[in-house]
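Here you get one chain, nothing else, as structure tokens; it is the form predicted alone.
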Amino acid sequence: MVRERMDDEKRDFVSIDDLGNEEILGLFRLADAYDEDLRAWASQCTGSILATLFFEPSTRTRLSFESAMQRLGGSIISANDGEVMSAAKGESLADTVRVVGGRYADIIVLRHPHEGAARVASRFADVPVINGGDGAHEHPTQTLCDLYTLWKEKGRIDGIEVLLAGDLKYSRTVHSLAYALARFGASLVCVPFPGLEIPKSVLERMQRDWGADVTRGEFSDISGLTPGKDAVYVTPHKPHQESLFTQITPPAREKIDAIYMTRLQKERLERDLDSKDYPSIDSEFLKETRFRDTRVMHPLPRVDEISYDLDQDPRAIYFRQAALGVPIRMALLAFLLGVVKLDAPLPERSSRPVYRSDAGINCANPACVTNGEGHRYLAPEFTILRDSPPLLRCVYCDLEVSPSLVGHVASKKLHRGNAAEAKRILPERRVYFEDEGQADSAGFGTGATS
């Protein structure tokens, strides 16, 4: 089932999920056309204005968007210092994008430290909003660039095998890329630096939403990449989905199509880590036969995780990867502005019910926008993934939570989360609670009745 787009329907790009697979491939083909001659499109978006609102530092993302817009013939307005923006005076993000999206600009690119901030902006702005990175959550335009690079290098995305290495916990580029690769049917090998493992919630989402098989095993067949041996393997389209973190010893990897290296995200670390053994790739590492056709990728900036002696190796494509950010962002801007149409169906809207309430549970993620910038005007909001026992996902930051108690908003009766009575309550009549103390504070009694 696909949706038809109304001509006046605003499209945002907050998550990689906001584009269907065929739309993504359509953008790749459009980017190829732009890339043939970047100077040939200067009349396509004449009169359009892009606003870049960056509450965190950026070089490649901001400059590539500004370059893309100017190559399309549009113009730029920028606010790129959070300390001097109106937010420093207490203005909410919602008010900022209302103003900027009023008459100032036709499209907004936002980078913000709070996870879910781009989702907030998309709801309050009258113009399309693009997520340029929201905390450690997602970076979907980098993912578009990464997928486009793989597609051009390998000719396809489905069936390829990609090794993700380094900081897999705080790297938002890794999270977005992992979701996209799972959707397209690629296989992943996740090899983290110890203490920076890919979040279990990311793996569970790949398993639940795209049918990926997620297993854990000893990673001993590629030495020298990491001091740890614990790896996670994600493979597509398995018939059984009960193998999350099953202990196995996978076969040796005969071929790796790409290694995606990430830097240590020091600015997001919650505690000090001894990084002296942080993994690094050099020419010596790539001498193994299995790496003959491997591409080495990196979202940049790099620190020491890729040796400079690798820069001249044709398998090192990280600077080409950065350069391709311009044509793919040209394609995205033109598409969201409605200048070009894609011969592709719209992604199907989720049919899962959504829970909204000022009472009951809150998102437990301290970096979530609901606990930060948006606490003044946003109510907690969760997608209901499972009724019994309850499993909810924050609409803004994607953190998943399992409430222990469910109450009826009218009767104030309280039930255990896995009780049959709780499941029978209509979603719009439910109130979810973390514990009895929270339920009691909301007037739902001191204990569950069933």
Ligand code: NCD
Contents of the next structure:
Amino acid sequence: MVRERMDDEKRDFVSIDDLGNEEILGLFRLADAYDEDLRAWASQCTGSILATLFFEPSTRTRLSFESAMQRLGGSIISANDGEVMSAAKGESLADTVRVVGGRYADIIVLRHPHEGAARVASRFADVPVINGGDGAHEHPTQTLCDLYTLWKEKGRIDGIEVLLAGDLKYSRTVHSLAYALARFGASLVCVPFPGLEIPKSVLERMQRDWGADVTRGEFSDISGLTPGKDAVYVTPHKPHQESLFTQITPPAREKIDAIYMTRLQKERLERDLDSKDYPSIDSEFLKETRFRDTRVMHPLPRVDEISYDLDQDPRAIYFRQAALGVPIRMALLAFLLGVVKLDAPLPERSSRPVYRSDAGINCANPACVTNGEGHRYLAPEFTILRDSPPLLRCVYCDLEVSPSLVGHVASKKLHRGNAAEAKRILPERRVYFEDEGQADSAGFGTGATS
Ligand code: NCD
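Now show me the form predicted in complex with N-carbamoyl-L-aspartate, since the one above was the form predicted alone.
To see the whole picture, the full complex is given below, headed by that same chain.
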């Protein structure tokens, strides 16, 4: 369902879903115009200020945003070291962005280690907030660069086949890209390094929100890319199905439009991992005929995943991909600042009800902003995906949770999640719980649990 939106409502770019497909294509066309002469736009955003707030290391994202803003004639203010910012004195992210968005800057780019942090910032800042990467969750502006590059190289996105390789668990660029490719009707083959599979929550969202068909199969047809064999295949626009995976033996891939390599996100690993067999590709690898027209992409920085001998190969497009980050970010900034309008419909917004309560279930993701930075001032908040048995999705980090118990806010009676009595409670009167212990400590469960 399309939600009505006021003309003057600010637009944020926190998730790739904050822009509709037509809007994204409109930004590509705008970026093309900027790219023809990057120096010709220096009066477009005169007087506007971009604040870059980076609580994690960055080279490309921060510098390309700063370059983009300056090429548009705007200026920048920067706080790029959490250690010297007031966060080190205990200031919340909510307060920081309220201050920065109140007359200091007209737009904010935030990079933060907690999943959902950019969503929090967008709610507290009066100016548009752009997600420059929130933990292992999303990195939607990298996806704009990736898609823009693919669109220029291949002339379209629907119907193309992209192979995602390496660390698919913690690579936020992969998650946003996977959502976008599913939406645009591309097919994906996810070939993870063992132990770093694409998160179930990402696959569930592609399936539930975009009707993608997710199948699991053995992957053995491109030797050298993975020491494991488990692959996930995502194909677009198949009828909705209840189970997440159907088992198939997929056909060998005859045509691969792009290989998207990722580095091992060492800084996010929860435990040691033997990475000696982490995939790496080189000129030799690309000799097979099916790679004749394959583009090799990487969000960068690379470590050892792509051999330097590939850099001169015309199929290696990772530096072009990084360069296109400037015109596409110029287009995004100009659009969010309201300097240019796009002739495109607003993105579809979910009409699913939202559940928010201090009392009951918490997000189960320890990296979620509600369990970190925001625990002092954020109540857990979920969209209700299904009533019975209940299924909720965290609005900040997208993790799905299945509460086992439902209580009535007034009577404090407790019911099993799938009980008929639970379904009869109006959504706004429900409180969801993980287990009886949690319900008990909130004072629920005085009646018999049905
Ligand atoms: C990526 C990131 O920060 O997630 N870098 C980038 O913005 N281009 C990828 C990475 O760090 O591996």
